[in-house]
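Starting off, we have a lone chain in the form predicted alone, written out as structure tokens.
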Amino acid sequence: MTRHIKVAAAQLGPIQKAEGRQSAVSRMIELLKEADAGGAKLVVFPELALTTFFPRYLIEDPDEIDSWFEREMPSAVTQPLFDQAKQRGIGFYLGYAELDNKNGETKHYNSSIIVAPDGNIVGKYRKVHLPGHKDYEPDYKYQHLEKRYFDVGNLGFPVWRVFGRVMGMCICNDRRWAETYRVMGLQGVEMVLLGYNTPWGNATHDEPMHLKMFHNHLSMQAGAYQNATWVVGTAKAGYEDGNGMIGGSCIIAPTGEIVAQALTEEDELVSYDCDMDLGKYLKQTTYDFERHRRIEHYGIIASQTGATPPPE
């Protein structure tokens, strides 16, 4: 008996700075309805799906910074998305900026959640690999101030059972790090859900556009193949507040092959009927971790951050 689930990557076009959360939620509901009409049971929305990508701006007023963050989830604004999903029996992944205030300490996270078809949140992830820089850099072509506005995620890379499948999450820059996938792979992950907001350009150097998309897909395809897992990557894309962001939302099989991909930089839904047993043969052969991994030689990975070349 095969284990299939139809999954949709719900790419969002640009969300301008002046656009309210209600508008973003309305757009996501329309994509959810389209996914339902096509038979999808799980929908993956992008990173920071409720607002523009605000880390491109220098913001110094703490209250203004906090205004970009969600204090609760669901909130009054996002409740209609939860209601629609529950009514239709669809689960979803949602990326957003989370303000956490526990024990009198305020933390800001770039977060995502998995919501089950019954409308309940079953898992939360907080972004670990924060890119960019902390201080405003006047000589940079672009600002990417994630290190200024977000704390490093404190939940690690857990996995959960959703639809009877083992699923995990990551966000944007996490996809570029092999450790992200391997930690989930060691927990038997069968599908990794991730959202991203990736700019067209780089702050300090020029890079051809084709390389941006190549590296985007390469990192996800490698993570999928090397851990025999499905990967669903969903972008917020297009020309947002005068800044371009790549699209390329896609669904990747455990073989590393892209099986569905968005063609635009606008709101677009792509879906695929995923056979969750497709990666089983890889988990039993090439990537049978128990038989083939040699952890006695991997110590440097968890004990060292920067590269240390041998002496000359």
Contents of the next structure:
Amino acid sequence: MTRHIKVAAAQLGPIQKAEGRQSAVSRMIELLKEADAGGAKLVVFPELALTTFFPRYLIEDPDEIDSWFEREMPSAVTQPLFDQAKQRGIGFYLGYAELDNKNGETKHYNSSIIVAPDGNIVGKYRKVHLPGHKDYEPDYKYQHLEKRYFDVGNLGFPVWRVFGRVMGMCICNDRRWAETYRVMGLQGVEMVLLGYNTPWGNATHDEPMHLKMFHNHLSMQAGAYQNATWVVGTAKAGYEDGNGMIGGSCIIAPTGEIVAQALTEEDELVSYDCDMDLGKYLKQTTYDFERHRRIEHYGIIASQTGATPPPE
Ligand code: ING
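Go ahead and give the structure of the form predicted together with D-[(amino)carbonyl]phenylalanine, now that the form predicted alone is out.
Below is the entire complex, every chain and molecule, led by the chain shown above.
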């Protein structure tokens, strides 16, 4: 069976605060149709793909906070996306805000799912690395309140066999942490799917604007190469109620090379026919983990949280 799979990053332009989920789903269905016409079998949508990036706002009413979350997936408003994908035999990654009260305790997660071509949810991931801050910071140029609205993900970094390949997921800030990719790399991941909402500005410090896009791609390219895996990174981009977010959606080969990249900050499909065996030589040589890694020297990576420099 061919180990090629045509994959599409389905970048979304801005979703304004007043724009409903229905509009976002309709836009995603149009991108799905375009992906289908181009022969793609897997489509990656962004993080929090159903609504505006609401963690930029201070919201104090619990019901208003919960209004940004999905209680079930698929829901009535997202079912059409599931139906269209199933009809076309296309699998997809979808990022959304998940409200979970299965065992009586209510939890709020920044989540993503992988849906197989038969329409079944084969995997769920809950964002582990929550950036920003918990409380409103009056001195900040803008707020980034993911630590306020989301619980830390409790599912780790699993991988699944989907389409006959080993697929993993992460979300936005996770892509900046080497641990994210390595945990999946140690499970033999062949393609990491991720969505992101990344502001152009910085709340607390100024840095040249070009570094935003450089760091975005650097993080994913390094993760791809150092674990010999494909990475598909899909942005929600453009100006949401005046707040700019970067585009740069891309598909990255296990060599670390960007093979396809978005040109706009709008709804845009970025596709590539991925050879899933491309990373094999790296897993058998440079990144043959079994042969080269020395875990006896890595202990503090998992036992220590912050950095402790030597005494002055
Ligand atoms: N957004 C940003 C991201 O990691 C960020 C937050 C931007 C953190 C720049 C650090 C530097 O891309 C989300 N949603 O994680």
